[in-house]
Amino acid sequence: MRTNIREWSLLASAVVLLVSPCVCRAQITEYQQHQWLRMESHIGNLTGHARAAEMDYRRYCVGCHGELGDGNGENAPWVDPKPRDFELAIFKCRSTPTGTLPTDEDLFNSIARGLDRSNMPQWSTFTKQMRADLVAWVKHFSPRWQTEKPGTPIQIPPEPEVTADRIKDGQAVFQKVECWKCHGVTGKANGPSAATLTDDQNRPISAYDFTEGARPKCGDTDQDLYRIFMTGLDGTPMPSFADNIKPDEAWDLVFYLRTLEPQKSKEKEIAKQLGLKPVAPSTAPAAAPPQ
């Protein structure tokens, strides 16, 4: 009798550990759909609420970023840049430091504009109210959104007058930080380090080449190539450098950049007049350490 109590003990317990994981599971779903998707996102005086974007997200976005937000569509082995993994909450292009969750309104300007070179669209004909929806459908996928808070965008000071002496210092950081290491001496994308370059999750990734007259996946604005240098692009080698260069340098290197992009521009004047030759890499120096 004492044996088969103890039988039905043994199995008793194991039938409980066997269930625990399905009940556990079944807890956080419930979860999920109770108190995620009730994630709102707030842009101005729109208010997004996740549960009016789920059709918009089957319909447009589940091909590549998949039912989960993983990133794993039925569309993502054959898309290069891979889609964003929305449960990691980790985004390129942010108006917040390194690091920190971006703001609403940063996902919100992400969806209008696309992100060039990649096949993610600019979804410009979508109207704000589904905008801000899908912006609060992305968030909802990830727990980053249920204990944290957006960083604080960072200030970008204003935009000074371009002068020689600017794109000349501009060359300095350029130097300096070694950017040249990736994107080339001259811009092309060809430094020494481009081929060896792989984002957040050992994936090969490609560094940004000026000369080809493209995008930046963040914006073309000064304010936005100023905005990378000082926020990085998270889940990417393009670390911030608000820790290295002070703001009149960011400004200066927006302006060098500008001399390597093919259009015509002020900056691109200047540097023909001053005769301005590309880095040379054999003299650059090693980067600042981060103060």
Second form
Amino acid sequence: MRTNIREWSLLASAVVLLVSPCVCRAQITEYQQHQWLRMESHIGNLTGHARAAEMDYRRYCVGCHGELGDGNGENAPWVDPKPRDFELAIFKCRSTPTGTLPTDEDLFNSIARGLDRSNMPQWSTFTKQMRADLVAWVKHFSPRWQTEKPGTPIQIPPEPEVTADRIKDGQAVFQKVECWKCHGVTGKANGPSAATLTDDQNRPISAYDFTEGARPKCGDTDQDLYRIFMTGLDGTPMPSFADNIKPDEAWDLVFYLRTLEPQKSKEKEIAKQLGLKPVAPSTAPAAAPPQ
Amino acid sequence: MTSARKRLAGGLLLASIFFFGSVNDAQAIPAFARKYGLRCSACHEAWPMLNYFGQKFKDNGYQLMNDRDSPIWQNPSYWPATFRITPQWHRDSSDKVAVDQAAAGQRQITSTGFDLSGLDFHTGGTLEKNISFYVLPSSNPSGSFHFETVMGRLDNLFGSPWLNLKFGKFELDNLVSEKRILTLTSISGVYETYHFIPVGDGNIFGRIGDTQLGVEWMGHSLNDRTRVSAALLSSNDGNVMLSNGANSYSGFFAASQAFDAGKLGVQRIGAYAMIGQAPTTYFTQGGGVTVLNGAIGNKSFHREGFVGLFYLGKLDFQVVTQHGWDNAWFGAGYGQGPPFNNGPGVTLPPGSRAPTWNGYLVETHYVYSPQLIFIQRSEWERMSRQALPTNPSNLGNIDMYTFGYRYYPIMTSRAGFAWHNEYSWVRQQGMAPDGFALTNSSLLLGFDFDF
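Please give the corresponding structure for the form predicted in complex with its partner chain, as opposed to the form predicted alone shown earlier.
Then the entire complex follows, led off by the chain already shown.
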């Protein structure tokens, strides 16, 4: 009889031990959740409320981004690149400097634009209010939004006129700051570093192939391109060049990037007239990539 | 109208209701969900009915437009196939059926029991970026198959979302899609408004709910807010081998516009029209055997309608109003073939007119959550002009009501499963053997699933 009681009490205390941390954790997250659920977003004169997006998140997003926003939805194992982990609040498409939080508007735009070459769809069918609410919901997953403010969006000077000189200067920038190391001398994403690139989660990632004609994830206007390399795609090896490239040079580089794309453009035409050759990697320390 | 013809027409109507009701070849495709890692709920307000995101996916040629649509990005073993079937228990009742054993010659007949729906076997997807296909062999409950949908699609021609082509057998560009209907009883499995023809009318062609053979151009804005389409169809109601209307064509035109109404959701209004011709004269051989191909004597018909999809948060309303007009020859029973054959010397019954009618449909959904939806639909078909002046003015009028719910206990990207519970009731004026109203009801409990 006594052994029986001892066994029972052992079992009981084991159960208590096992359950108690869960209970504490549940209490903390419940309290935090309560606070975080009040998260708002502000886009123009729209105000988004996290709570209002709960059902839409379940309907549209949870299969990839997961119940907890950790990017571990049931489809995550089959999806590459992996769905964003909202707990980390690290985003690719920002108007704000590298390392800072994006603005609400950045997230608002990303949701409608989708991220090409990934499973993240274009949710352009949603009402603006739905998207604003979803932005607040996305933010409620990470404590960073409680303690940090979004970065200040970078200034983009007005776009100058395309000229042959600007394209040549742009090529010099491409050469100097070594975009080609990852993107390749012709933009084919086959630079000397390309094969070994990994993202923050140590998963292999390829650089963007300019010659494929695919839409960049963070938008395809000239302003978008400018923003992409001046803020970087956080969480990936694609760095921010804000410290290495002056604003005027940045426009030159945008024009040069256009010459690498298959689409017809003024830049491509000028490059053809110039007989522009790919940058010569031999002038750089790294070995030339096979062409 | 003779009572024999009335009975024949009534019988046809009933038979068609039972036939269509049992073959609910609706389209909900876990194969797409699997391909893209999306849950059913992303594209379906409640499967098989699409939401706006699903409509856009469909309009883009079953593509997300993320540069990963081509099958080259799929695991080579991926096979885009889905089946759907609904084992069920149902109770169907008709208040007046002509029966020899009944003293009055008619009596109520009620039947209950366990049963099956037809089986749909969907395959569809992209063959290459902007080239897609859809093939849907579909069976009736006893397993005899037909091709419900077979088409090839070319989308975004010249890089424009305004240039998309379909070729084959497909559902017309209906905003309120009968192939994605949420109601499944023998009465509610089709939209009365899309299939109604006057009692005794022989036009078996202008059925907007049926998949049709032809070619369709469709164009839409990038976010699918604006949509337009035009289709050229063989007037044979999707029947293969150039039977019936072998040399006659119809057109179907649709346009719609959606609006962002803030917190309420995206609203959409649209209009459509079907304008066509179909034969009334059939050749015969060997003393009266019909030669089905090559029928002539084309007469015209048209249908035009308005559609609205209105959202108030979790509550939404689908509204369709449709006007119908058939040439007097169809009204008099011609079109379906002998014995109604518009040959030399045949004349219309005295006083024959082109019948006209109006249909109204209101379907309401309360989407409690992506896993539970309550459904109600009411339909009213009203004759505005009978083909024969001697017909009672309300002959053939229909009142149909149905309500039910679908509960989806699982919500994944792999398969769909719904517990379906529904009751429907319909009354057709002048259709009972005694010449009065005929009332039918149907109760259905079933497992509706696809994988």
